[in-house]
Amino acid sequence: MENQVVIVTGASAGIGKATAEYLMSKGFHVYGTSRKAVGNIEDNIGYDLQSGGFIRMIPLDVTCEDSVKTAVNNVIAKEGRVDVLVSNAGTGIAGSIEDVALSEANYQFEINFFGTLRVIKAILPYMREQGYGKIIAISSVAGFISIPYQAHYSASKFAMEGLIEALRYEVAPFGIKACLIEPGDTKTDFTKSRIVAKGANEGSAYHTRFTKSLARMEKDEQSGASPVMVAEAIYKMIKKKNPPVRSVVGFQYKLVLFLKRILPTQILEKVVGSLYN
């Protein structure tokens, strides 16, 4: 597992960053992006002594195709390869189906799934060329479990665990594992940086139970897990040779998985509804 060659995205803050600094611990060449990063591949850079990993910080904005493309371009140009992808920027936008304009809805899909989307088909030439190579899609409980109020963001991790589910089929030939990884509530940065429609304001129909809603979610995330949870679970998809799908973060978000595959839909809709609205 030493030295292996991984990109990070969203790695300022978060996920990303708690999955760089651990991949980092344990010996990985780590090229966190960010579209905050300055300079060149050679600034930025952070050491792990002990373990002889690093990070260095790149600039990548997972919205434009050409800032995809270099920077991954000059990952290859440094390493020579890229072992692992972790595809985990993302943002969040709350607030009802009515409230959400088209464009508020479009910026959350362009992040959250044609960000994916954009790095994983810069990669994917230079693994296949590799013969192998591992891609871990960050999603969420909400891509499997609809949250209200959050039906775009909800949306845009359905949108990826569909694209991902049929990515293995299509790559399994060249070597190439494809997985996700489904966190469930987690203290992080996301909380404050979620951003609220515009349109879910006082005048909105459903303001009353949207602000009750967004407190409870607030509240969860920030009683939730330790970033550190998801980057251990990241790394065990990574050593696994043949990862599963989808691995949930959390006993209590792998039974609720367990508990949509079991019960009825109308017995799952109260509990989901008695919990957000």
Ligand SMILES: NC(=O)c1ccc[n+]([C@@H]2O[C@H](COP(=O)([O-])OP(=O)(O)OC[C@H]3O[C@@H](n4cnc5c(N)ncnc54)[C@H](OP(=O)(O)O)[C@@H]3O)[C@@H](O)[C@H]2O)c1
Given for the second form:
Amino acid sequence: MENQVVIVTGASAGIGKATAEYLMSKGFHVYGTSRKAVGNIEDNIGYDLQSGGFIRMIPLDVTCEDSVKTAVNNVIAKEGRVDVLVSNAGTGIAGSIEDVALSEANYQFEINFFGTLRVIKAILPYMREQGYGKIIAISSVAGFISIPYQAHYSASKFAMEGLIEALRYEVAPFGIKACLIEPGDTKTDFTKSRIVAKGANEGSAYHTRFTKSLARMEKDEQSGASPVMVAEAIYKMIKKKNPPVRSVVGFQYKLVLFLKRILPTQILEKVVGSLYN
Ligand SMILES: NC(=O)c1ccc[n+]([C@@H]2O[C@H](COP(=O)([O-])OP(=O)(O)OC[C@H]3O[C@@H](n4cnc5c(N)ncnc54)[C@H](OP(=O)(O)O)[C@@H]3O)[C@@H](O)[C@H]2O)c1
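Could you output the structure for the form predicted in complex with this ligand, given that the previous block was the form predicted alone?
Let's see the whole complex now, leading with the same chain.
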């Protein structure tokens, strides 16, 4: 694992930050990205003297193709290769389907789905040339179970899941592996960064139910797991020669996936509805 080169998008907070720090402690050369990072690739560096790993923070906005290409090209110019991509940058939007404007829905997809796609497309030519590489996309439990007032977030993660499932077939002949990590509620800045749709205001027909549901989501996230748990799951997949298509983080969420597979849809809908509606 020593000296492997990894790009972690969205490494300024939460899961990305915990992952960057965890991988640095294992000796990785980590290039963490953030929209807020300033300066060039030589600035903003932190070392772990024991492991020999480091984190360099570099600017990257996943909604901007030029920004993505520049960041990836700079890492290649510095290191000559990228062993692992952790596509983690993401955010959530809340509101009923009727209340979320199309422009807001678009923005959600720009970050979570097209953001991931942009970074993957920028890295693939290099990984193909190398003849190896691993792409780990951070999806969510919401990527296999959709809950009310978070439809666009779920849809963006469902879309990401479809992308990665197909990607696995396409890149396998080039020695590249791709997989999904599906965290459940995790205590990060995600809760405070969530965008509430402008239309989800007091005038909305959904307002009372939406407010209750949002409060529940926020409470669950803030009493959720440590992001280090997700970092450990990511590290496990980096070490695995053939990672499975999806890995759910946390026993209770593995159980949720199992129940989704075996329960009749009507029962599942009753349970989810009683929790969030
Ligand atoms: N927290 C949860 O309960 C949970 C559960 C399941 C899945 N997830 C997923 O885990 C991932 C990380 O979320 P988190 O919980 O760690 O949230 P977080 O603490 O809010 O961190 C989000 C990261 O994404 C970056 N980011 C946001 N928009 C970006 C953009 N346009 N371009 C580049 N970077 C951008 C942020 O960096 P800058 O603002 O510095 O650019 C930040 O580093 C997301 O994909 C999320 O969907 C979270």
